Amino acid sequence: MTLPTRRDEAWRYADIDAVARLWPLAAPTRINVAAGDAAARHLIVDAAQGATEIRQFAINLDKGAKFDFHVLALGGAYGRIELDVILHEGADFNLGGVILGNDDQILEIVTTVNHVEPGATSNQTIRAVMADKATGTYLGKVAVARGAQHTDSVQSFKAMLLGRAATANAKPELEIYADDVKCAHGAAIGELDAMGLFYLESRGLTPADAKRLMLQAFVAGVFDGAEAEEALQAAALAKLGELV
C-alpha cells in the first residue's frame, strides 16, 4: 500500500511523518454483530508522550443488529481512530467519542458509515477540548447507498478551543444516493463563555475550577450508558485536569 499524503482527504489534517513510521499498517479489527443481536465496545487511546498510535475497525451489522461504541482520545504525540462501518436493514450503530488534547498533539477521529440496506439508523456524537497547540480532528462521512430508503443519520461535532494557537477540524459528509432518508450533520467550534466563567467565580469557584466544570458539563452525556461509563468519565476527567 502506498502511504497517504495530503492530498487524499481522510488524511488532510493527519501526522504524516509519524503514520510513515508504521506503514503499512496492521489489518484492521474487525467486528461483526450477528442479526438481532446487539453489542457494545470501547476504546480509549492513551499512547506514550511523543507516541504514535493509529486503530482502525471494520464493523459489520447484520440485520437488525445493534452496536454501541465510545472511543476517547487523549494519548501519545499522533493518534487517530478510523471506523468503516456497514449497516444493513434495519440495523442501529452508535457512536460516541471525546477528543482531549494539549501541548501540540494531532488527534483524530475519521469514520465511514454505509448505510447498504433499507431501515439503517446512525447516530455519530463527538466532543473536543484542545488546549495549547493541539489538534483535533473529526472526519466523518455518511454513505447511503441506492435502495437504502428510509436510512435515518445524525453526526454532530462541537469543540471548545482553549487557546488561541488551538485548532479543530471537522468535516460531516453525506453522499446519498436514495431519496427517502432523514439525513443531519451539523459543527460548531468555540470557546469557553466569558459571562459563565464569571458567574462560577463570582461563586468562589477558582479560575481553573470554573474552567474544569464547564468543560465537564461540555463532554457531559457523551458517555452516559457506555460499556465501561465509570472508566472512561474518570479518564476524561483526569485529562481535562491536565488542560485547564
Second form
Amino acid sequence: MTLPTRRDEAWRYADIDAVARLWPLAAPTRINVAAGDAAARHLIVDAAQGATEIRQFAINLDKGAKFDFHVLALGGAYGRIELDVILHEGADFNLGGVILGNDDQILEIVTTVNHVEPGATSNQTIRAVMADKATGTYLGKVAVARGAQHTDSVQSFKAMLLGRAATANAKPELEIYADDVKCAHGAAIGELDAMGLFYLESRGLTPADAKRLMLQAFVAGVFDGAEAEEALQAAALAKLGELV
Amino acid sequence: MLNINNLHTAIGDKEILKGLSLKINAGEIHAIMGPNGAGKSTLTYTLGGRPGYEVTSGAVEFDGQDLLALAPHERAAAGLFLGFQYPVEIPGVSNVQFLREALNAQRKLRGEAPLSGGEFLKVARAQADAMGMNMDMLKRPVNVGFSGGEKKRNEMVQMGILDPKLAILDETDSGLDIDALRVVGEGINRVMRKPDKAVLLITHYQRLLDYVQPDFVHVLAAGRIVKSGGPELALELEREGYAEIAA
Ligand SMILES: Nc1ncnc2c1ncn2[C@@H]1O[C@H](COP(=O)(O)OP(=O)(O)OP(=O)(O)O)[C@@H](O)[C@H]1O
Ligand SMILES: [Mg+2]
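Mind pulling up the form predicted together with the partner chain next to the form predicted alone we just looked at?
Zooming out: every chain and molecule, the one shown earlier first.
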C-alpha cells in the first residue's frame, strides 16, 4: 500500500501529513452480518486534542441482513471514519453520522457502498456543524453493480457553518450499472437562521444557548433509536456547547 | 415604565424611525395604529434589540434602565416581551423545552431560583389552557406547521408563561378568528392589566380594542407619532382613515 495523496478522490480533503505519521494503517475492522441477521454498532471518534484517529471498516451484509451504524466524529486534529460496505440481495444498511468540529480540526466521513446484488437498500444521513477554521467532509460513493436491480439508496448531507473560516465539503458520487434503481442524494450547506436566533433571544435565552438549542435540533434525529443513543446524544451535546 | 425619547432607527442606510417619542406608565395600555410601512414593526424590533436595527440617535429608558445598552436576552430578563407580527418557525426545537430554558435563563439573570420540570409544566399547562391551546401543541416544534392564528395564540401562551412587565404586541390580532380574538383579548387583560404592568398594542383594527380597552391611542406615520388621543381616536381613525386624521 502506498501513501495516498490529495489527488486520490477519497483523500482529497485529508490531512496527508497526519496520515503519513500513522502509515501503514492497520487492516480495517471487519464486520459481517450473516444472512437474515440484524446488527447495530456505534462509534465515537474522540481523539485527544492534536491527535489523529483513522477508523476504517469493511462491512459485509449477506442476503437480507440489516445493519445500523451510528458514528460521531468530534475529536482530534484529524479524524477520519471510512466505510467500505458490500450489500448482497435485499440487505439494508443505515448510516447516521454527525461531524462536529472547531479550531483547526479536519473531520471526515468517507463511504463506499457497493450494491452488488438486487433489492438492497442503503440510507446515509450525515449532519455537520463546523466552527472556527474547522473542515468537515462527507465523501459518499454509491456503486450499483450490473444486475443489482431495485437498488434503493439515499444520501443526505447537511452542514451548518458557524464562522466565515469554517468549511464543509460534500461529494456524493454515483456509479450505476443497472437501469432499474432509485438513487437519491442531497447536500445543503447553510448558516443558522438569524431571525430564529433573535426570536429565541427575545424570550430570554443567551446567544450561546439559542445557538446550542438550534444546533441540537439540527443534529437531533440522526441518533434517534441508535444503539447507545444516550451516549451519542450526550457527547454531541457537550461538543455543541464548545462550538457556540 | 417606558420612556422613548426622539428615537431614530436605521436599517442599513435607510432611516425608518425619525424622532419617535412615547411615554408609557405602569398600569397603562397604549395602542399604536398607522399605515403599512409606517415603522410600527421597526419600533417593536428596535425595542427588542434585533440585530441590523441601528439606533442612530435618541434614548429609551425601561424601568429605570438604559434599554438600548442591553442585549436582547437581558431586555427579556428585565421584563420586556415582544409579540411578533410574524412568529418564527424553529424546526426541531420544542416549545416547552425552549420556554423552560428561556424562563429559567431570565430567572437566573434576575437572581431567582430555576423552576423544576414539574413546576414549569404546571405553569405552562395553566397558560395553555387559558388560551385554549392543548399541551400537545406546546410540545411540538416552535410554530412549525402552526396556522397563522395558532402562532398568535402561541405568542400569548408564551407571554403568559414569561409574565413580563411590558408587552409590545405587534398585530397579535391579525390572523385570529372571531372566537380566538376574544380569547386573546381576555388573555391580554388577564396577564397584563395590572397596576405594575403595561402594554403597547400595535393594531390596524378597532375589534381588538373592544376587548382590550386602551388608555391612549397614537398614530404612527412615516416614523413618528403624529397624533395621540384617548380611545375615541381609534374609532375616529376607523371611520375616517389615516389621511384625514394624520394630515
Ligand atoms: N431590511 C429592510 N431594509 C430596508 N427597508 C426595510 C427593511 N425592513 C423594513 N424596511 C422598511 O421599513 C419601513 C417600515 O416597515 P415596518 O415593518 O416597520 O412597517 P409597519 O408599520 O410595521 O407596517 P405593517 O403595518 O405593514 O406591518 C417599510 O418601508 C419597510 O419597507
Ligand atoms: Mg408591521
